[in-house]
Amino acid sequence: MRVAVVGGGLGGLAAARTLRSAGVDVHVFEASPRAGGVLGTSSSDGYVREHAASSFLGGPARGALALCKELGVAVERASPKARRRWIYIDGKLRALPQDPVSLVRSDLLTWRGKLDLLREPFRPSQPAANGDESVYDFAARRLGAEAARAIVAPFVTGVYAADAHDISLEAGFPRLAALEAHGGLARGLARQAALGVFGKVVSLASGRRRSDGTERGLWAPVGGLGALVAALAADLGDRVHAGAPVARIEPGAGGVRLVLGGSSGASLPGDTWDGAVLAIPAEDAGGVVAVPGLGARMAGFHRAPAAIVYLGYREEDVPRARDGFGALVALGEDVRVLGIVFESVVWSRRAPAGHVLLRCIFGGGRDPAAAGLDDAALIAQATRDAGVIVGAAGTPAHASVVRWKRGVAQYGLGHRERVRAAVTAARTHRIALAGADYMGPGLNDLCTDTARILDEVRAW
């Protein structure tokens, strides 16, 4: 079998690997003269910059984790200083608390705030009117008002770029709503060691999980996810064709036909296939596939445009970066960044001796115009923003953007039965869908996604 996947991103290369390794004649065309799509490491004035996602979590057994040491990448574990994280919330820097004690500690939540936590356990179950619900909604119906705004929005931020009230429950966050499904969160986790109620629910909103078999906690590649692109590109060798843009999909004898727009100026495979895999963005793959019924579903996918502002201080001059994984603003506060991480300190050797990087995230669902402005007010905005969240003080010494205009991933309202009326117009056509618009939007997700993908060709 003959199979052509369309986009060389994590989520092409990763499926493309796997369909190889059963046996299928496949091929990667991809239309800019890298691989790796939104991934990318980069080095400016002795700061190292990811241009997209940073890291993944250990957990899935076919996951990221799995597939940089099937490929030989040297990987690393976040810093044990990376553990405390902050919530910028009315106008003040507030440490998110990790354990019981902390909570009751916290000035995070009011007294009213946290006795509408703990009665999580005695609210019943209620399924969402029209079979879906947000995740604010959903929060604030379990936690109360104050939890949703204050520790989940800030985390569904965190994930998504987006305003909680706009992110799907049972897409965005399946495990959430699964737990809702078996009578509410304490009940759901009751099972398993017990952090408390609100412990659970941070760890579950940052993603930290334990599956069997794998490790646990925050990872990366030494040097940047740059290193698992070009491992991914190298082990597909000459399969994988950079600068050869395809311009449609259309049906073909058994199969499909690909029309090229472009070509690497090397020799290409012929442009029938028995079928394809389509990894680009769904809003462009709108106007690439030439098949009844598929092309106008992708117009129901979103990408939200994004930007990453890095800024390099010395570190003296933000005393708050010298440990610490980062802090997520809250909505309705007088900043336009989502969010700061301090790279420097989650992950070695990101920034020259004695000074910090900061990754500032702007755009998203929840701001998309703070995407379009340009690199100088991009850079003014983080620099203010930076000084008001975790005090940095001076001029950066380092200053630079990365941005995407097919930035992250939208799972609004309705997603799921979106991805199934897709999947199913695209099956009848031999086509299987690929990437971050789908299954999930994280690493471990393009990953393991790849399982699913090998069935729907086994199907043909």
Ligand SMILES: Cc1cc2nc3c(=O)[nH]c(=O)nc-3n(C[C@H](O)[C@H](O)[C@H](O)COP(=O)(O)OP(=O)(O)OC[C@H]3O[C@@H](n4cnc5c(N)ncnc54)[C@H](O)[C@@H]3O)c2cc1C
Second form
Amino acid sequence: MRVAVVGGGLGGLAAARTLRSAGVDVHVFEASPRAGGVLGTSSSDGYVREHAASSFLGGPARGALALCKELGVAVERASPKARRRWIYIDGKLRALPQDPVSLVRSDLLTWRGKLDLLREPFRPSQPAANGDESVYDFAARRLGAEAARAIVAPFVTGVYAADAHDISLEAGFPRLAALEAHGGLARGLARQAALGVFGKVVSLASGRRRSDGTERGLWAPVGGLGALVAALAADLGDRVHAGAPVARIEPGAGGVRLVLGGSSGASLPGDTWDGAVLAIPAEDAGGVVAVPGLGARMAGFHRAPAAIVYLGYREEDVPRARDGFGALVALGEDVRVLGIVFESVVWSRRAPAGHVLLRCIFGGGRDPAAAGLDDAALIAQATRDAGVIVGAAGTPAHASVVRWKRGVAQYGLGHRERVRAAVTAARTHRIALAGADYMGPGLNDLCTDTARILDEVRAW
Ligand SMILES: Cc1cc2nc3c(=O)[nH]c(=O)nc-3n(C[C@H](O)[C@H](O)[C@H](O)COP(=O)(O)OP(=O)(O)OC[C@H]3O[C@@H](n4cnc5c(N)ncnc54)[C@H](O)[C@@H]3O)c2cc1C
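Shown: the form predicted alone; wanted: the form predicted in complex with this ligand:
The complete assembly is shown below, putting the previous chain first.
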């Protein structure tokens, strides 16, 4: 079996590795000069900058942590300080409660909001009228309007850079949807362990729930995710063809034909294949696959643009960014940044001694126009917002921008059905769909999805 993987981001590379391990003769075609897609790490002024993802949760068993270990990539667990999380809401930075006691003391919700939250187990679960529901509507219905606004919506922004009104519960947060299907959050979680309702919701959200023996907590390769990309590319060796954009995938009898763009075709291993794994952003795939009907389906998926502004400060100039993972911003606040990660608090050796590195996220589905601002405007906005939220003072010692036109995959209402239809249409032509647009955008999702892709290929 000879399979071409089109797109050398983590989705394509991880799929290629799984296929090769199963004995498939696989080659990866990547348009840009280097593999990794949005993932990568670079240094500037002594600050270490992740270009997109910066971490992943310890589970599941065949997730990103397992892949790092298989490849011999050294990993580190996030600092214990990262357990603390902040929400910027109503003009103030407030701690996210970690347990029922801190919930009672918290100023994140009013007493009415706290009581609403505690009533969750007594609310009957009900399937959404049209089969799908936004995360915001679900949270407001089950946990109350205050918890939806102050806890759930900022958390959704942290994962999808999106407004929680726009994200499908069943596609974006399938574990929550499954709990609802089993009688509600508390009832579902009560089956798994005997902690309080709120503690379990927070644990689920922060990934510290692990009843299956896999690793807990937040992880990253030592020095950044560039190390994982480099190890994957080295593992696949001369099967990765960088600087090889695929212009067209044409279905043929018992396989597909690849037409390469650019001038890189001469030394590539043939143009006919038993099938292809399509691992490029779905919005770009429409123009590449010459399959009637499939291109139009691909246009139904969307990755929102994103920009990361990195700001470096002297420690003493950022008094409120010394403890915690970072701050997420609630909807409707008078700042434009979606969230600020205290990168050098969470990970070791990310900033020069005596300095802190802030990772400020802009754009996404919540504010796509922000990702289109020029560097100077973005840095000015980030500096202002960091001043408002974490008290950053003076001119940053470092400021730089990383931006992506195709940034964070957005799983809107009806996403599951769109995926099912696109996967089925592609399968008919021996094309398997991979990458962040379909089964989950996180690094763990991409790694675990490789088992499904192998099944697709075996079924051809
Ligand atoms: C700002 C940001 C922060 C994030 N943070 C996290 C996080 O902390 N944790 C987490 O788990 N996830 C995070 N994510 C999500 C995660 O990084 C991405 O979903 C994932 O890396 C996408 O991988 P991919 O392979 O699907 O796509 P990509 O990385 O986009 O790769 C697609 C590849 O296809 C190539 N390509 C395109 N067209 C062609 C063509 N015609 N021929 C050949 N090649 C082509 C592109 O050059 C690219 O290399 C974040 C994403 C962003 C943008």
